[in-house]
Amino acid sequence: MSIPGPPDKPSRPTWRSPSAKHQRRIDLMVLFGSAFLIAAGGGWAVLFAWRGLWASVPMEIWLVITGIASIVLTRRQKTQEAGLLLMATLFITLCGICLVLDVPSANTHRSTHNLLPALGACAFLLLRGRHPVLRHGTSVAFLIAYVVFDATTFGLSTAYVWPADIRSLNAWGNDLFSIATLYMALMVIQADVTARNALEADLRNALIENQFVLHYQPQVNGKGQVIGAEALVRWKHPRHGMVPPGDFIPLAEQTGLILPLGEWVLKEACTQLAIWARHPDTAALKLAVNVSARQFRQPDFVALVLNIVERCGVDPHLLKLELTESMLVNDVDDIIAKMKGLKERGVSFSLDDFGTGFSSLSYLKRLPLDQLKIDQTFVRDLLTNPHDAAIASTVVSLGQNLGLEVIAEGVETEGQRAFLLSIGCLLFQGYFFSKPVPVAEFDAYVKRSHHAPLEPAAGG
């Protein structure tokens, strides 16, 4: 059984993130595009067909069939694979244009690669989010073949090129394309650097004005009585309403602003410990705060933090801190040296995401951790998953031999609950207990987790 179920799921927000608003720019751009694949192959087939040139119209039946296919895909929001798709058959189209049938001679120009610089820009857009290689390669690729087919005469003469007539008309196609094709990509870059640019200012100006709150996520132990919380920064927008934290922290973090950020955060962190010092409900409870990589990398973090402490008057062990394995990549001495500094004086610290990063074992025995945290994409599928299920068992146990705690964030079911407890896992955090929520709702939570703990699972 649980404390009063987990609450409702939250109403659809009015707030709409850069990144959806992106996104939908790109899927106008890929169902731009397959529809013209469509229309320009079906009247080349025409075309070709009645002047007899039966060996072109295959090639115009395909992109055809490419095109429906990428709009089906887009309907079924796989943008990405099909702007993969439709960029893999147009490359390979282009370029057997260019050997076979638009091979220059010394009457008529090429013109069919004009259409890979576009192309390529276009797949840079697309390709967002994906790995660097596959982005950067794709793109890379187009304009190699650009220079190559633009500084080159090389080709197959065979009885397939295409005579002048056709070549001319083909040339008036291409350029237009392309320049339709490069224009769409510019507005797309240009929209994305605006609303961008429309996100940083109003960022700036929330600090200015005090648009940020902090919610708190219960943490709670295997009794459900609540032993800390996570605080979790919201942006409370004027005009959009509540802005979750993932459109905007990433721009903080590039622009420099998550320094004052998340001094705010920390500085109002500790404002709540000392007011629940003084009820005896919330007395003991400790409350996590994320530190970025950035954050951490300042020369004066330790004074910092330890200022922000005193002048709150807080208790020092109340206070804990969350790092993330990412930021272990660089300079780990100075990070360590600095989780010393504040270890000495009562900051307690976790690992946070533990599994997804780039942390090794040799670095969990010299970082002067308090807790391992088991990432939700491990907790969401452990019922289902052996490889989910073990890799929880596996954190547990060597949270355990290091002398760690270890706390479960993403706890969605009272069954993945059970089973954490049955491994040994004696903290939770998740949506089963509570979504993060204002003080208000957390000190009531608490009150509510007191008189109506939740029982051992089995096992546990």
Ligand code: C2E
Contents of the next structure:
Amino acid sequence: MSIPGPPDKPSRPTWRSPSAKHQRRIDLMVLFGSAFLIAAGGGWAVLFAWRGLWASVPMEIWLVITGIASIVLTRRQKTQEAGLLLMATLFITLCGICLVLDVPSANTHRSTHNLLPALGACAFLLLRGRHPVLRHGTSVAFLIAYVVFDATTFGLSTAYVWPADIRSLNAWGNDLFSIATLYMALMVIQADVTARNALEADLRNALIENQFVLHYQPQVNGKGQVIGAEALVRWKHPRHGMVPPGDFIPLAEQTGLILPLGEWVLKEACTQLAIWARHPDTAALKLAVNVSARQFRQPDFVALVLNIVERCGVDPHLLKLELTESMLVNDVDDIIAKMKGLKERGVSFSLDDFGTGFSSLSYLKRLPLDQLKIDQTFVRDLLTNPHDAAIASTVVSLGQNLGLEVIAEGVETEGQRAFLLSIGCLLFQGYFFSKPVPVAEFDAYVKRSHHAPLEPAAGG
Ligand code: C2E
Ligand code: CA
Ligand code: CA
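For the form predicted together with the named molecule instead of the form predicted alone, what are the coordinates?
Following is the full complex, with the preceding chain placed first.
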């Protein structure tokens, strides 16, 4: 028997998350910079060749090549790599020009360095999400270079200095490009702030108007029987359709809205557990709920969870909280105390996205965990990447040695399931069985699994 995994309701095509919109603006910025580089480099190359200033021509051709490479990279969705290429090339070229070709004299100022602050601002925008040392280091390098070239008349040689008319044309070009770039950077920042504010207001409203729903993704054992589910929140946006959590959870975390949202999720999940408890088919199902770091850090988190469990009248043994490795970095003692407080009452814990974050084995030993969840990035290429297979295998052995259950998420094919089973992983979750679905579809899935030994969804 084949159980098709009903797909998530797709978001309407009109919906583009703020991060997707931001990415589009950054793409446009890089494309604009690349096009400008090609036009300016090409123009200067022709002018220099015409004036017989051959020493500068290769540099301009190099700029044109960089511009083309950066457009190609951006079109292949490698915008950060394109931006890094642009920034590195421009930094080296502009510093070189300042030192050799645009050296100030008694009657002429240097102007090439005027581009540096605007490019520093662009680097800051482009490298969002990258390591802070890279992001801040790149921007600060541009700003320091600007200050040095502006405050000194230092130059390596005056033998190749451009003639005065070229330098005046260069000054016009640089200042115009610099102002246009700064203006564009400001527009991107403004658009980001506006989009973020609008989403935040929408989120607050969504909480009041109850626009969130939980979808349930089955967790199955080696025999294909459903043993539980993971609750995954979705936002039923009145205009944009079903919005996935990746588009609003990060903002909810930054703004603190994750606290009321997380509480709603817990209440909804426990209400569902109470409903399942009334039916023999679903009475033994465990429900896993994602808890964010900020939620878990609340001083009264333990009391909050126990209160909800009690008010819903559910068996705490059926509630499992999923924590991520990244939240275990700070204040581990407080985390352990809270976990113990909940565990005493029967609530269990799973360590989500295991292997992707900071994993100290000594912490792992101290944490009162029940389950490790192999992250889907290792499951995806399990059959083709020996490193991923080795990681999955190591997590399974680690779990066995520590007496923890191990579940694999993101299982999409029979091959992955069979391999995981062969290395001792006995629990699975993934599109191969079912996508996260509304509760009615989940219940139907469980029912079917009781009537026939479950076989996975056709086509995963
Ligand atoms: P997560 O906890 O790692 O959840 C697993 C994600 O993987 C889910 O995405 C699920 O739909 C997806 N997934 C499951 N099986 C497969 C598969 O076979 N292939 C692929 N490609 N993907 C699979 P979703 O629902 O979009 O959730 C994304 C993240 O949002 C979650 O990652 C979790 O970190 C967060 N999230 C969702 N609901 C909540 C919540 O109620 N509270 C909090 N704090 N975070 C939540
Ligand atoms: Ca999870
Ligand atoms: Ca996960």
